[in-house]
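A single chain comes next, written as structure tokens; it is the form predicted alone.
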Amino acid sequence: MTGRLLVAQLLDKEHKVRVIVRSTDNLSESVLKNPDITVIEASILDLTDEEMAGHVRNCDAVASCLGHVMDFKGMYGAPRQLCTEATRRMCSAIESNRHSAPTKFILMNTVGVKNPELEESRSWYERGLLTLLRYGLPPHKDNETAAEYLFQDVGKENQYVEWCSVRPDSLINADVSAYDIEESPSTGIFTGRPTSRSNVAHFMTELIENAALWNRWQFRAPVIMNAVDPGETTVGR
């Protein structure tokens, strides 16, 4: 759902968008008829390396909003490494094109994944529960390894890929509103403020458009939460 919102917001700002979806059933008629969108109907892991490279060629930014369907099959069935493999394949495709300027890669991740470069404190309760999730819930481990791939394999010196791993708190459905961006969770990861999917899409759009904001958050894993004060949005903090 966040991906659809991101596409809609980008089209509203007159960006040219390519989208890879397993099915077009959930895309609105207005989106499908928009002259600025190219829709590729495919499973991203079924694309060949050549096809993937073609789809990301000449793109200024590539965003992944992939997630597991939260039912038994979605959590425990294949592919268990959906987010990690998609991240790896998209970044490898960007590198293979060897553009003269680096391409932005934005990953939608989760606040449950720690930034390995920061000493983010976790309570004993949070550490215990996250350990259970890591070994008992494949999607959580997938989110961790996707972020690890960016930090460890792509790194900060990559000539072709610049990246940002966006960590929303618990996702809810709501319109765009004020939100806060922080380096690390300011409260416990299970007691933080919720994040609307529309706000996540808005922040990702801002990262694509706003060079100063991108310079602030590239190679980092910002946490996004709905603001306590609905009258102010602090996207650049």
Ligand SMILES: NC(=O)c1ccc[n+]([C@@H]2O[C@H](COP(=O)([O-])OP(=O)(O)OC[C@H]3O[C@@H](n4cnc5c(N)ncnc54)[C@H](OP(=O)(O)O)[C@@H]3O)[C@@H](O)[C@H]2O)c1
Second form
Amino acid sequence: MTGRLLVAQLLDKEHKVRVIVRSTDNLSESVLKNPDITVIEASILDLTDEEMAGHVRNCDAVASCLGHVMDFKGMYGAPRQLCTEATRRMCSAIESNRHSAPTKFILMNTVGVKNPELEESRSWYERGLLTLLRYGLPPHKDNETAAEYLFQDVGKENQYVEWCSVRPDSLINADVSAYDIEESPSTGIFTGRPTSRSNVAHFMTELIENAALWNRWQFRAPVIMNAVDPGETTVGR
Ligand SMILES: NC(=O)c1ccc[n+]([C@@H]2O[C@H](COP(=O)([O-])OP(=O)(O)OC[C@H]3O[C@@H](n4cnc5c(N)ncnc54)[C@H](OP(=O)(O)O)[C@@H]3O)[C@@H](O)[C@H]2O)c1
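Next, give the form predicted together with the ligand, keeping in mind that what was shown is the form predicted alone.
Full assembly next; the chain just shown is listed first.
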């Protein structure tokens, strides 16, 4: 759902957008008719390396809003490593194109995944919950390994890929509003400060458009949560 919101916000800002979707059923008529969008109807992991390289060719930015469908098949069936494998395939495709300027890669991850470079402490409650998620829900492990892939395999010295792993808290559907961006979750996680999907899309759009914001957050894992005080936005702090 966040992917659809991101596409809408990018089109509103007159970007040229290519989307890879399993089905066009969830895209509105106005989006499908927009001359700035190219829709590729495919299940992302079924694409060949050549097809993937063609789809990301000449893109300034590539974003992944993939997530497992929250039913039994989506959580416990194949592909268990949807986010990791798609991240690996997209970054490898970007690298294979060898553009003269690096391409931005933005991953939608989760606040449940720690930034491995920071000493992020967790309360007993949070650690217990995350242990349950890690061993009980394969999608959580997938989010962890997708982020690990960026930190460890793509790294920060990559000539072709610059990346950012965006970490929302519990997602809700609401209009764009004030939100906070933090290096680490300062008020704990799963504590009732949700994140609107439209705010995630907004932040991703800003990362794509705003060079200063990108320089601030590239190679990092910013946490995004709706602002406690809606009158106050601290984007890019
Ligand atoms: N739920 C939360 O509270 C929460 C909190 C923090 C972070 N997150 C993370 O946020 C992301 C999900 O955000 P969301 O709510 O916007 O997700 P969503 O609405 O469930 O969208 C997930 C997307 O992934 C696609 N997808 C699912 N399985 C696929 C497969 N096997 N092959 C190809 N595409 C597939 C879906 O395609 P179809 O439309 O064709 O199904 C859909 O476009 C996940 O990475 C999740 O871990 C979630």
